[in-house]
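Quick heads-up: it's one chain on its own, the form predicted on its own, in structure tokens.
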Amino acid sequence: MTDEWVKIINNEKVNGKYYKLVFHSESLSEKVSPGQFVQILLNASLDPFLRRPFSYYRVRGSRIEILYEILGRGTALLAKKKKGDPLKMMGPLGRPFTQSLKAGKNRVLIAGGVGVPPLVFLAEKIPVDFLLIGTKSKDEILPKKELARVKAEVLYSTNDGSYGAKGYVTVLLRELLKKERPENLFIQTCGPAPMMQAVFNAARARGIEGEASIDKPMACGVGACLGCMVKTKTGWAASCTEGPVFRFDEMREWG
């Protein structure tokens, strides 16, 4: 883990929803794996006083891009920075996804919202069978480009009907269910709690096992602050650090 100033090199909107940062760094690129974040911290003043936590979106090289939406304030300060602005990071943090899974497992990626960002680092860096994409419009769709190097099956659904099948991207489960063999499949997930507890609603249904990024407000992100816990079959466990990734079988409550 490092804890450093970069100066941004990009950071535009890539779709009517996402903003792309890209700066460089060869200390916070050192074996990082899908599902690590970064905590951010905008300026060197105390506002905002809070580091904001952010999953990496792809790493080529000492090249680092991180893909977010304004949610909030510390977003919308974010989107304001222009190249060659300074900002603090520290990472690379938290439990990364699966890698290496069990001999003819089909592996299953199924993203939402803020999401999508682990998940596609995880397609370009691994071969992944199905790559289900959920997001209320057309506009939220990332262009073409943004998946050059995903291999997978990519399927949309978008709340309003405006791309790809209508519907939460639950209804791209329910669909591929009818066609592959549950006990034949990993899923793996991230995005808004609602989803991830009906995706582990419909796996635990059907004895699938996979994995899930546990999306918290991390003031630390070291275990320090207690901020994001969660809780497990074995206890309250740090989101930062005992996660993101948890298990399926480890989880007891959700979001």
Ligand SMILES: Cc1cc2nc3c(=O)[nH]c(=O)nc-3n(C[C@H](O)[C@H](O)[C@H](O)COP(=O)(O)OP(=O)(O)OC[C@H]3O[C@@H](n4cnc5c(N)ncnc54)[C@H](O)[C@@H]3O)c2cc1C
Given for the second form:
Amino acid sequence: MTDEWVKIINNEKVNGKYYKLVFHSESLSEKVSPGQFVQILLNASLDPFLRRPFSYYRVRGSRIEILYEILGRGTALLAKKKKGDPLKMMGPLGRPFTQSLKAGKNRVLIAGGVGVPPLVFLAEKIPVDFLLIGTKSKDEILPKKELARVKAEVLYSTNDGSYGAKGYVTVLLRELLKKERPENLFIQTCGPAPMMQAVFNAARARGIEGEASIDKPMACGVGACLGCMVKTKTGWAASCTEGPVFRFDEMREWG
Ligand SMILES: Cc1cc2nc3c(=O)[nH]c(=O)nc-3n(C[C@H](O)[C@H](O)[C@H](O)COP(=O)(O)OP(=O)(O)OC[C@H]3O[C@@H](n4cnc5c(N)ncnc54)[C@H](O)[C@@H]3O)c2cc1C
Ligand code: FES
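Can I get the form predicted together with the ligand as well, since the one above is the form predicted on its own?
Following is the full complex, with the preceding chain placed first.
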């Protein structure tokens, strides 16, 4: 783990939802696995004071990409940053997604919102059978070149029906469950808490194994502030160090 200032190489809008931040760092790109994240300090003036967590979206050599959407003040500030501007980054942090699976299992990734970047990273790195992505509308669909290295069958749902299936991403999951045997599936999910709750409920009802990356705001990122605690079956766990990825069978609740 390292904490260093980097210089932005590029920071541009890629569609109606996401921006892509690009920078280089030898140490931040070393031994990174999908599901891990960086804590970004936006200004040396410490305004905003707290860092913001962002998943690794793509790592090639020392080149690192982060895909983000504007949610509030911090991400709005990030979107205004220009080529050459400095950012302080701490990473890689957190427990990543499981990559090795039992023979015969089909890997299904289910993503929405800020959960899309880590799951696209995973789908670029290892064989994945299905990547299900839920968005609000067509203008939030990632440009084709962003998924060029993903070998999985990619299926979209949009809330307004402007692209792919109409409705939440769980519509796609329900369709998939009509064709696939539940015991052959392994689900990995990241996105809004209600989405992951619905995925978890569907999986639990059918005994499907899987993992979820919990999206908790993180102040320190290193287990010190106890601001990101989640309830597991064995007690409270710091999402930044013991997660953000948890197995379904470890979890008591989401959010
Ligand atoms: C492990 C992890 C990885 C993440 N990876 C990415 C990523 O790759 N791309 C990306 O765009 N975002 C990602 N996020 C979410 C990102 O950290 C938040 O969007 C960001 O911190 C919001 O900061 P802000 O100052 O813009 O918003 P704030 O002003 O802090 O909040 C604005 C609004 O968003 C809500 N909010 C704040 N943080 C979160 C959150 N984590 N989840 C849901 N709602 C929140 C607040 O309650 C408030 O309503 C990740 C979060 C975690 C925990
Ligand atoms: S963010 Fe501080 S303990 Fe997790």
